[in-house]
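The data below hold one chain only, encoded as structure tokens and taken in the form predicted on its own.
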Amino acid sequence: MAATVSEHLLDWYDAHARDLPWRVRPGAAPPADGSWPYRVWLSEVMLQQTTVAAVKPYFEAFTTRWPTVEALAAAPEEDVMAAWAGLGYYSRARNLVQCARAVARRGGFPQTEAELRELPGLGAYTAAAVAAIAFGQRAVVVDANVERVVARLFAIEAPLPGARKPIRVAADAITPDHRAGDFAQAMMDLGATICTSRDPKCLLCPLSQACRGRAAGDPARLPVKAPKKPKPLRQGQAYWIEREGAVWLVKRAGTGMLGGMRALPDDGWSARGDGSGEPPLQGVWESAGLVRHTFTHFALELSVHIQRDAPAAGGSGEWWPLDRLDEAGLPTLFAKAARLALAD
């Protein structure tokens, strides 16, 4: 089965590979300027828990501004964080800078999966993907798309997350020694375009004859997912402090929720509890409305309050010109709050 699966899948990939800005076409040589491992690594970090459509403009902006890993390593962290704003999961951006600097210090990316795992922020998936795609190493690359394809192909009935170990074992069994990078990308493409979460297109699938889930009659129910736990709802306040055409922005702590990002002052809300409701300044506050935002582990309702012509602002921060607010790199939550305040 293993040889048949890989052969059929690679034949399908040669004809149907997605055209993505961080890829080379099947059979084509990677860029000769040495940027290939950097582009593969950058795209894989960006794509974690994010859609291809969302990543494309960010990838193009990053590689235009920082075309090599050395250029990214030399960039101020706050510039990288600002450029990342809106892509979410901001710890990835902090790890991106740390990893780029580690790679620059050692003179380039290591080529093996084990050595890649030693770099800051590279987990099992990213290390395997870079080893396979950038360096042609045989590595078992399992993302959510691959997880779905393999669970259906082998009719793995165990619910997630417990199913991940047998899924990985099964993925290992069909991963070929040759064209490892193409095989990994073919599995991703198959899951993204054919073996989709809902309404899989089995009649178009190159693996349909070997698929045990299809033979059982209902491949769409696999992989079996554990019931979702309801997310707690937190309440918080954000404060728009304006003076002479500028707004007061603070920099959040380097670790934790939205770490290292510029933001509006708030009342200390977190994933663990509601905010205090205490404003950073005395005076009259005008309500601008409510922003709702969903994080991985909780939902947030953020009330936005405005004080214009403020005499001062407490704590450390900076007055940011309103006509350059789009350059501040506010994370999505605070960008929503800013739009609400500006519309008031």
Second form
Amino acid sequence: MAATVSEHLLDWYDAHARDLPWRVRPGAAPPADGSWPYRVWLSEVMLQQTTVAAVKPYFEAFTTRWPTVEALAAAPEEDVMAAWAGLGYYSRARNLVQCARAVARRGGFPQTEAELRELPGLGAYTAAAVAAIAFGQRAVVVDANVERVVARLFAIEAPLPGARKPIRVAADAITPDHRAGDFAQAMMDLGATICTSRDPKCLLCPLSQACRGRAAGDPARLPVKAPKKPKPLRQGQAYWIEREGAVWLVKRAGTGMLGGMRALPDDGWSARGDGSGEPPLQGVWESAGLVRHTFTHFALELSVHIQRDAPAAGGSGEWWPLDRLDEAGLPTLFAKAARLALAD
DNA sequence: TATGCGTGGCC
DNA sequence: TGGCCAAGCAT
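Same protein, different condition: the form predicted on its own was shown, now please give the form predicted in complex with the DNA.
Full complex below, order starting with the chain above.
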């Protein structure tokens, strides 16, 4: 049965694999210029909790600008953070630079799952995925797609996240010794295109005959998930300080929310509570309106205030030319606030 | 094990 | 339209 599942799936993958910029077709040779593990790693990090559609333009931009891990390792962290702006989960960008530098120092990516797991930003999933896809190692690759497929295939009723262990055991049991990388990608393609969260297309599924979730009826209810906590609503202020065709930008603290990213000055709002309401400058402020933005764990209503012809701004920051604002690498929240201020 | 951490698309 | 969801990691 285990062999049957992986064989059916690999046959399906040979015929239906998605064509993605970071992939080679099943059976084709990877690029011979040594960039293959780099491209696999970069795509896997970008794809953490992020959709294929969102990743594509970033992957193209990164691999054009930094074609090798050595090139990325030599880049200023600031440039990488700015290039990552808009993709979210910015600790990934900080870890990306640290990882690239560690890999460049040691002369290339390690090839075992255990060594990969030691690199910054590589957890259980990414280490297994890189080991399997880039180096052909047998590894048990479990992401949200695999969890969904396996929970349905074996009709695992226990709710996530508690069900992680039995799901992993089941995934291990169906993972083949050969073509582990193709198998992992096939499971993810199946989850993304057939065994989708809503409205799974069982009639097109190569595993439907073996699927206990389908046999039990209503496979879409699996996997069962624990209820989510409600998101609090926070209020905050942001300040657009303009002078002679430039705006005052600050850099946020290295860790935590939007860590290390350029930003507008604000009043210290956070997931824990509202901002102080205190502007960073004296003077008259004009209201530019409200930005609503929902993060993973809270929603924010950000009031944007404008001061033009401002005197020298205090604290640390930089005057950023308005005609190059798109190069500042503002995360989406502050890009929205900037649009509001510029439209005013 | 629970929590903090982005964003955009979907219905 | 608001909640859900998407190739998770660090602590």
